[in-house]
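In the form predicted on its own, a lone chain appears below as structure tokens.
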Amino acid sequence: MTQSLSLSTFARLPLAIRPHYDPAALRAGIVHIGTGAFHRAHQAVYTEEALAADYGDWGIIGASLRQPGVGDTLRAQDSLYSVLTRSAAGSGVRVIACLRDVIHTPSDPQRLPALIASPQIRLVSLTVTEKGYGLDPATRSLDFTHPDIAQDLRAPHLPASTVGTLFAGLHARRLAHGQPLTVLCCDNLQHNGRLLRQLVLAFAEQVDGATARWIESRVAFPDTMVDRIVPATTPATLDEVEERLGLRDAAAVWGEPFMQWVIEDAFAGERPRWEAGGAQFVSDVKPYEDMKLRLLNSSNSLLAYLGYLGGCDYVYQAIALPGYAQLVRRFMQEEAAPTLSMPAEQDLGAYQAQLIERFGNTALPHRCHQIAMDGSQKLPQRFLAVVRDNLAAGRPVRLSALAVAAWMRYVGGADENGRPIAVQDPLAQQLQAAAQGSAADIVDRVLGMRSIFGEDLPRSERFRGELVAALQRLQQVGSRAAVMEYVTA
């Protein structure tokens, strides 16, 4: 029986694929909330590179606000795990040791706030996805009616939500010693640092004004942009890692070679030397954030919805269908790129070509169904911002409307052959009920959901007309034929 990856087996691994330091001696300086696959394949990898360049007390303590499974698996391996990188040119593996523990906060609600309050911790980072912040997507403010937020306001000392947990830790930190802290949001939200600051302050104002003022002056919330395609781990992933390591790693993750991390250089104190791994520190993240959301994330969702409806399991299969790559190129060039204002050194044409290559990476089966999750939370940033800018400028919105119509078709809960779709979305039941009937009826009901589309878009006759036309074609001829119609028109 193959032994598992752990501290007892760590030393037998080749130095070329493992850190040179003793993981057991590494002290933590970072708390990370949301230790899913993306964090372990992205921020933790950059931290490992920082430690290799300039060793210091920058170990990570991870925290799960929901399920205990990931933490249980990692703790069984002394929090060690590996990252498999795959491309058409080949693959490689490395072991990550900077994650030193993973806690399950529902089992002990006071432990994570106590860690955030510890003077040893100088950074708190987060990857909890868009739906993890208790955010009203239309107003971009804290939803005080959200069950977890409402519960935390009633009992702030026993928090369950992300925002409530941050407040509890920051409140305890102010009372204990008042040392500054940096909170680094790494989720795909526009102006994610400023937005999280706004949410935390809104919560704090309801509980303790003095802590709210302290947060304003002593806690930094830099904006960030993160990028790496990290598909869900499969049994085949674990088998390949075992073959390469000679050890079983039940917590292995995998991803593409490409990684990007753009960070606003506005920290409250010390930070790791993440630039050693290629992180970019800039004065303004917004241009890069917009580029990623409106080119990569939007195109990925476009492929996911139209690809799934077209019978594809994976993105690389979708982009290989006739017309799909051309559709993505046209969407980026004609509707997304014109809304961007980039630094002179950023070559948008090269970036778009790189995206097409990344989407077509056959060694990285990124599931359409995984990308399609939580569309009601993603649409405002990925498509509706593009639509608003183009409507205001009198530019086309036809391809954006096709993408949104494909999402409306998808959330109806049945594919083009009548097979059920397991729609995963906070508004799944409401959306499925609304997305039945004629194209015009579906568009009117779904477009009327102000929490997604706001007050302005339901009043746009041009956008509504494009949505109805696109959804009618999807219903009548199917996604593959509709794509060909759109790219040849």
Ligand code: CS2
Second form
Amino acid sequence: MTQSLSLSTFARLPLAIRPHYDPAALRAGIVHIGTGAFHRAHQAVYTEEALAADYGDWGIIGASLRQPGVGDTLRAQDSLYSVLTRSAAGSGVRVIACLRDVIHTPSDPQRLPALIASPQIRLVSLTVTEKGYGLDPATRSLDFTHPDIAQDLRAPHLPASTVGTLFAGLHARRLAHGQPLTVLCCDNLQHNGRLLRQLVLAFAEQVDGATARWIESRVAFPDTMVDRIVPATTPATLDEVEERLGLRDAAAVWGEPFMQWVIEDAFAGERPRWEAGGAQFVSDVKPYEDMKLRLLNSSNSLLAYLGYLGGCDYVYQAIALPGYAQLVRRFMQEEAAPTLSMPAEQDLGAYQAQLIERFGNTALPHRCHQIAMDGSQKLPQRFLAVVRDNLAAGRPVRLSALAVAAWMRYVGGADENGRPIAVQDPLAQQLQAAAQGSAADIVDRVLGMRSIFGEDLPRSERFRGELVAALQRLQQVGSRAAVMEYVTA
Ligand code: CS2
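Structure of the form predicted in complex with this ligand, please, following the form predicted on its own?
Below: every chain and molecule of the assembly, starting with the one above.
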């Protein structure tokens, strides 16, 4: 049987595909909450580059707030893992060693706050997905009725939620020594740093005003835009990695060659030299966040819903269907791009063309079903922000409405052949119940869900009309034919 990747087998790997330092000697300076595939294929890779250029105490301790699985797998191989990069141009593998441990917080709820409080830790970063913050998506405020948040407010010393855990760590840090800290949100949310700061402060105000004041003055929450397509690992990923390494790596991840990280240059203290890996430090991340959320993520969701309904498993198959690439191009050009205002050096046309190419990467199959997940949390920043801007400016919202209508059809829970869809969404049950019946009934019920659409959008007759028209076409002719109608109209 092939041996596993671990500290004892690491040194026999060629230097070209692994770091040169001794992983066992690397001290941690970062805690990362949410050690899923995206973090391992993105921020950890940038950190590895930073260490190669400028070695220092920037090892990462990962924390998983939910499933113990990832941590168990990683710990069994001394937290070493590899990243496989795949595209039509070829593939390559590298081993990442900067992740130095992974803790499972439900098994030991005090451990993560204690780490956040430790003076050795200067950065806490997060990828817990859009739904991981206890956020009310429409008002972008902390949802005090969220069960995890309500529970943590009752017992703040034994936190389970992301925001409650951050608060507990920051509170302990203030009491222990008061050294500043940077908290870096790396989820696909608009103004993610600013937003997380508001959420943590809202929680802190309820528990300890002095800690809230301390957070305001000593903790930095820079905004970030993160980008890399990282599909869920498959057995084929693990087999290919094994072939290339000669070692079994059960924690391998895979991603495309493209990577981008734009970070607000507003840290509370030191940081790794991430620019060595190509990270951009800017004074205002918002234009980049908007560009990514409104062009990449929205087009990704558009393809996921219409692709899934059109019978495709993967995004590269969806974009190859007649009319689909044209639909994405037109959505970007006619509805999303007009809402953006970018710095002169950013070529939006080239960015859009590159996206079409990235979505078409046949070497990296990305499941429509994976992207379709958690739509209630994703739609506000991907489509509804675009719709609001366009309604206000009197511009079209037709293609955005088609995407939102496709989501409404998807969350109904049955595909175009009547087969069940396993919808994964915090609001799955309510959505499924609401999304039955005629197009007009579905639109009225779903559009009335304030946590998604707010108070304003249900009042827009124009948006409502476009949604009903789109959903009717999807119901009557199916998604493939509806796409053709929309792109030829
Ligand atoms: C995708 C993202 O799953 C999704 O919702 O749109 O994970 C997307 O692949 C990444 O944000 C790309 O950076």
